[in-house]
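Consider the single chain below, provided in structure tokens and representing the form predicted alone.
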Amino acid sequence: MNYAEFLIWVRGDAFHWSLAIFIFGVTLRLLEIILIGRKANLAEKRGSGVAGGIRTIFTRFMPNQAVLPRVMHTLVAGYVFHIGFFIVLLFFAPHVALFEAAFGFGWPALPNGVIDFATIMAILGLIAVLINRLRNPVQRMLTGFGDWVAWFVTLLPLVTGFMAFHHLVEPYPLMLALHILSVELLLIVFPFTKLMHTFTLFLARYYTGENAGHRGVEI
């Protein structure tokens, strides 16, 4: 199989398995997160579970003051990369025709050169992500095989893209084909790992906030 053929396969049958596994694994996640239920909340009510659901969506996006000093590595860093992913992701300009192509619609693409930025401080944000867990003993010891590969799968579509983009190793094709390929793994490893967060995190925190705010706790 030459280059071409390499991409061709990368672009077709490899993406569409991908994306199969990847929409199997989130439904069968979310599946059994619903399926498994909840118990019913016995406690006296003293206040609104919904209203203290909703607030805890948004209270938790910055930690307890007490403990911001502790954790302001983590979270800076954290923020730096999933802006910069997400800004990568929806608005680089091959990016935003190919979700043009998938939905009929589009939106308005930022300049490379912002794209350039934004991946690069991505891929810092994610370097001081894992220096700190490495650096950290308990979170070093808290994480297991799966993390790593929750890492490593992440970094890669932004590292193989950025040198896809800029022509840093030839030929072209081949590394265009590792950067969608890189992708693709990335889709089949997301289901299975902790980077299924992106569609539970607001659902644990509605939970979390909702069973406190029934309570009369406020958290």
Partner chain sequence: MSQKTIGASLRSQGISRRGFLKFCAATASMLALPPAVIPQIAHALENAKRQSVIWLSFQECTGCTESLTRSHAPTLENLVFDLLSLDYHHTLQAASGDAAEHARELAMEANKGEYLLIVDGSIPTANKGYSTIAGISNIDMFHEVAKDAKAIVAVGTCAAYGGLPKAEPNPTGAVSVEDLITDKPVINVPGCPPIPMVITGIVAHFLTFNTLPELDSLKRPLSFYGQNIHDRCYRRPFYERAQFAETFDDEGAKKGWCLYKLGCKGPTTYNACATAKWNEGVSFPIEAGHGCIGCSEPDFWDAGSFYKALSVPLSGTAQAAGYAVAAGAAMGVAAGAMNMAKRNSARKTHETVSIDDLEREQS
Given for the second form:
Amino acid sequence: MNYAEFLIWVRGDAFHWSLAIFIFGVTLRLLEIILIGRKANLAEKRGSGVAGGIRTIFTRFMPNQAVLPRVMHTLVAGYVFHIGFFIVLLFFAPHVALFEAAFGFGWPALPNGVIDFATIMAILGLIAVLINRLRNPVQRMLTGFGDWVAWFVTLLPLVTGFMAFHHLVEPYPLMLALHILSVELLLIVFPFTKLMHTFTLFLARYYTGENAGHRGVEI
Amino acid sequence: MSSASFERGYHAFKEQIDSSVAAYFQSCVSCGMCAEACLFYTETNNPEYTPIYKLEPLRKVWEQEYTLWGWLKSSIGLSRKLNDDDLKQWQHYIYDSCTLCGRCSMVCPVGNDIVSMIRKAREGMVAAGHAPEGQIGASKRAVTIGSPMGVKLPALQAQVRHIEKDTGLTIPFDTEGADYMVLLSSMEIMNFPEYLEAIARIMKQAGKTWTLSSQAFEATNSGIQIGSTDIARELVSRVVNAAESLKVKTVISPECGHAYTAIRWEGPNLMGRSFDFKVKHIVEVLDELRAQGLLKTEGFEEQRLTFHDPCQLVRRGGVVQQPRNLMNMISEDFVEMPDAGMMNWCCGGGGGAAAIEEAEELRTQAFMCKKNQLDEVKADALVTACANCRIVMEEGLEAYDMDIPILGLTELLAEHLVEEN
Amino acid sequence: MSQKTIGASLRSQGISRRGFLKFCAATASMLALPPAVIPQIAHALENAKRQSVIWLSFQECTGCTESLTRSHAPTLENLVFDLLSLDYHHTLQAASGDAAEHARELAMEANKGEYLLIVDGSIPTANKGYSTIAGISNIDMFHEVAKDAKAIVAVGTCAAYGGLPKAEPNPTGAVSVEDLITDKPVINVPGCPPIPMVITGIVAHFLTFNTLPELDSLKRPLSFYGQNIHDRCYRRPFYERAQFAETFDDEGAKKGWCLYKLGCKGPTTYNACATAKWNEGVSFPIEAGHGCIGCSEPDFWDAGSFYKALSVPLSGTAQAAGYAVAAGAAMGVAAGAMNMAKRNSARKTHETVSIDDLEREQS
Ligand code: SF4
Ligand code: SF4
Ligand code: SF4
Ligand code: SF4
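What's the form predicted in complex with its partner chain like, now that we've got the form predicted alone?
Now the full complex is given, and it begins with the chain already shown.
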């Protein structure tokens, strides 16, 4: 298989299969969670549960001030990675073109210099995340095999994307294909690891916020 | 006679898992931030006290019972099944090193309500027979005698007679249609009878009718603390029945955090129905009276005061501003400890932990967080609104040779009541 | 089978020394050779015999030949034919029928082991009858001529990689030269069509150094195909600034912004278009306002719509996603229903915990 055929394969069959696994897995896992069910809260309410739930979805994007000094490393690494990652994912022109084709609408892309910077930030953030994970006894204890895998498959697309963008490996189509392949690996692994938090954190925050909102607690 | 068993515990775990638990476990990114909020970790640096790690048994059951993926992993031998030894080991984490303070739930970046899961995990531990002896004893006393400390009605009546004689006030029992039915915690009956006296005086000044119930005067709910819905329901139903038979408008939860959670938030869910009466914490009631101008005080405390927020009142109850309004009525030098309010540090003995003898050393160690807070403000006295916090903190202060008196907020207010002629 | 040297032949046609050297210089620069070798090229070409070439056309559209004959420098067309002794080319040669085939056989005989075989078009393998010349199937003629060729040049994407005939679903079972040849040097000169100068350049190289030029992994001469269109594209600054034409007639298009979103395949294409350009260096597709379609890359017909961005997956994605949602939903509902039932049954079979149940039975 030459690189051109390889590129066609990753843009075609491989993409379709990995996307299918991703969508299948995410749908399955979300339904698995939601359908278990919950008891209704019968206690007389002091506030709106729904409002509380929605509120918490947003407030939890901000760190809690009280523990801030103690979690600074993790927090900064986490933010740098996530912000960098989402800038690259959502605002690199070729990515925008992909979303535009998928959703039927697009948005302006950012110049490549910005994307390049964001990629480096995301990679450095991930490396810092790893260093924290190895050094912090709590994180080390909590981190399981799947979490290491999740870290690795998240790093790969960033690194391969960076290498493709800078033509660090020739021919470029081969590197591009490897980049897309790494994304496909991420898609496949996604539903079966903690990467699912991307979606489930909204459920988690809602449930927590709803309970608090019902009690009139602002969290 | 039936008895606790691993199978019953496992069954209870299955029963407790719901969408929220599943979403929480699925979302946890192992960031370890919850540990940094938990006094048992911050004061010991032992990673095993990480809140989410305390839930490992429940997590296992979720993964293997409620996810296809986890079921697959366990059927091909990639993950081990939960066993009784795990539960034995986890008793220390789920009971001794957790006061259900809820700080962890405040910081989790993905929004996990970790403490709600510890509460649920206790259901399984109880059913499996891995609850601490001290809490088993308290629960038995609560169900059979009527109070976890073994306080019976005659003891209360004796205290009441005492107060009536001293003050000339009447303390009503079983008055139908009263505005308020006042509950007590045995801690108050035995150690702080001033509370009852304070209530009597405040109610008189406010012109409200109130009553005690001879059927249900104890508010402490050992069932909530040990983590048994059935026992909790049994205890709550006594209060509900008494309140409904006396047709009172409002039941006042005493200066106790967990009692409030038990009746106000868990109560209706335990009973499976909402109540005809309202449930309020005494601090809420006092603040309402203040707002209506029915609580009149005079004079100010000269000493520097600070206020300890009971965990269940703030993070799990949303009563944050009320005690501050009240403090300001009677204190000119009211200072806040760092992290006061929503993120206040736990006394170290909530959630029934105070009843666990074998965990006393750990409790003392964890009290360091409170000590640090207190050292920061250098208060002359510490005010709180939970008799349990009060006892635990007294022990803690003693352990660290700190000479700071602890006052109950209600009593303090009563001391400043405008005397009427 | 001219025995004249190239030099003699050129002079007889009235081409000046100056014009000849210009051609040599152009060839050197195209081959990415230093100016110092120009005299060497000139010397070699002058004294070389015209190279005998047999040109076979199989499943093709004659576009490649058209391209070749439209070589831009007016003298170049001559040069092309003076460099080569085109002994067989059924489109261009005067002879036809048996005479034509006879010429081919003669050339093969006379230059055995020395002649260059140039092929355009792909070769059908599904059925020999799909394409024949003078009653001989393409594949048979190919093997026959290839046997004694010194080297084979596959001109155009069809010969090099199968091209249009090989595009999905490839009804004729088309294959490329490379697919059939393992024991001989093969040079691919892909493009649909290829740039004419590339062909002359390769032959010049062959005559000068008596070797094949350096090739890339797809057997393309590196000197022509080492350049990435996107890397040499004059619209590249717009790409970097994320300024794109969204349609062929919007403001962006008028301002000459990048054509990525309109499907330009420049980033994955290696060819000399952006530098050598077409039609006497006048322009090339991107300059004319149309994205590169990647014509010099294998299977470019199957690499997605010419008008969809490179980052857009090949068609079928929506369908795959649709099936996955359906399957995930079906399985999720099943698993969820099981979970729901499991929890409900656990709750229903709840054994009340009384204070007598708090401890294990002492056995
Ligand atoms: S509830 Fe409090 S004591 Fe329990 S784990 Fe969370 S932070 Fe620690
Ligand atoms: S803070 Fe939340 S996400 Fe982080 S380890 Fe604890 S439970 Fe998991
Ligand atoms: S027009 Fe095509 S080759 Fe030119 S910069 Fe844009 S994508 Fe690259
Ligand atoms: S610009 Fe692209 S499509 Fe056009 S001729 Fe050149 S390589 Fe082929």
